[in-house]
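Given as structure tokens, the chain that follows is alone and in the form predicted alone.
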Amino acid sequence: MHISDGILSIEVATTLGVVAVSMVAYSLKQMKNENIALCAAMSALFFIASFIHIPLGPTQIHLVLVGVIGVFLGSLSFLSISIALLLQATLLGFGGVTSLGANIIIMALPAYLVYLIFSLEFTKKINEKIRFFLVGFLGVFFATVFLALVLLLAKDEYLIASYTVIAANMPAMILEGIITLFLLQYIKKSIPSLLKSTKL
């Protein structure tokens, strides 16, 4: 879901860049010493998860785990994910530097939304397995919707591409939901204190 340089108009790239910088600054302001290690671990998780490519017909999909990052970090997701995206753009050429702001919004805002959703009291009444699945599913769902919206805002010619992005990522939403379900169950059994520190 990385947007490369040259895809976005200057206006869209600049606007999203300003919004992203504001959110990262807010995230940095919320940082406490006890959160630094977890924030760094989540940056590494996001960075590595992007390398796990799964063949799907003529194309490939890869994990992002933004839902998992969101429930553990909340607003700190902006800082954690922006560090990983910056390293991917500068070291590996995944995404672009001029589109970094857009990529931060597309990946980190869904993480924060997942955190806000599962902070609501009624979500506690949902069956645990379904709740864990939804963490992963909704993270990719929101990221896909934001990617499609950004492309639509960038140029009218990207209308078909926007629909294609949504259709192509539907299997990724389900797959990420299943992997997140097993991942959170594993964390619950092996490091229950870590999961209890969330609002999940």
Second form
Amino acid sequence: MHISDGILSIEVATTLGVVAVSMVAYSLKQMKNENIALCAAMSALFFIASFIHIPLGPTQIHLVLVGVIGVFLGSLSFLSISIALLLQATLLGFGGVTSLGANIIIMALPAYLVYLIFSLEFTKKINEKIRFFLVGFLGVFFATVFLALVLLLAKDEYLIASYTVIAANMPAMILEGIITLFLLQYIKKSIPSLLKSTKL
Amino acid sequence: MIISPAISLIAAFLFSIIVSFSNYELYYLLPIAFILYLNKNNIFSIFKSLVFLNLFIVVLALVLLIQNEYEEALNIYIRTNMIILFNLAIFYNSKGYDIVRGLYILKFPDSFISTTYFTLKMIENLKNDFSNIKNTLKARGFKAKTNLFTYYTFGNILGMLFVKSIRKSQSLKDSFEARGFNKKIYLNDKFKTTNKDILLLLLVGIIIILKVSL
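Switch over from the form predicted alone to the form predicted in complex with its partner chain, please.
Below, the chain from earlier opens the complete complex, with every other chain and molecule after it.
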């Protein structure tokens, strides 16, 4: 779900770059000494998730874990994900330097949205398994919608590509939801206090 | 890294900007050729990574081709590959710590630098943990398939990695705090600018001047 350099128009790349820098600056302001460890752990997990390929029919899908990162970090997701994206762009060639702002918005904004959604009181009434599933599902869902929107804003000709992105990522949303459900259940069993510290 | 970290970051940023937002030109190859020459022993691996990263670009170019936008498809395909090739070559062999040094020299905020440093430490640990888990699963005859058991296993593996990374980063931070850490880590920011650095900046400067003046 990374947009490479050279694909976006200057207007879209600059606007999203400015928005992303403001979000990261806000994140940095919120950062306290005790948050650094958790933020780095989430950033590393996001980086490593791109290496974990999970079979889905004839193809393989890699996870993004933005939903999980969102519920644990809230607004700090912008900092955590931007660091992972910077390292992916430079060390692996995923994404790029000029599209970094767009990629931060595509990945970190969904994380923050998931955090905001699960801060709402009514979500506590949802069955736990469904709630855990939705954390993963909604993360990829929002990321896909933002990716499609960014492509569409960059060029009218990308309309077909935007639809393709949404269709191609539908199985990924469901798979991410299922894996997130098991992941959060594992955390609940092994360190329940960690899950209690979130608003989930 | 062949080029100094701060210069690498600046060159990557400038090159990406100039190539991203204009039509491709032959002279854009100048800095690419120079970096590839410096990496001549690793050219095969660099191009292998480039081919792997082509999937998304090919799809986008095909979409434009279907809509009869031949010129734009070719333009996007070539310039995106130029940028990826340049960045892959410039950061080839980097383990990430030099990038942290580059950010430090470029005076990025303290929290950003220290979180990046801790992230790299965590990535190293997680990579090892994941590879150990994979070997254990292999030894037990586990085969990943499209079924709920596979997803349950991966969910638990990720949960395990999650818990481990939090514990490890916490102990890393505790040991730093015991030494007086307060958001800031101190790195060696003394580096000598070599002829290679100057030449690369010069080549990137040349393509900027050519683009602006032609």
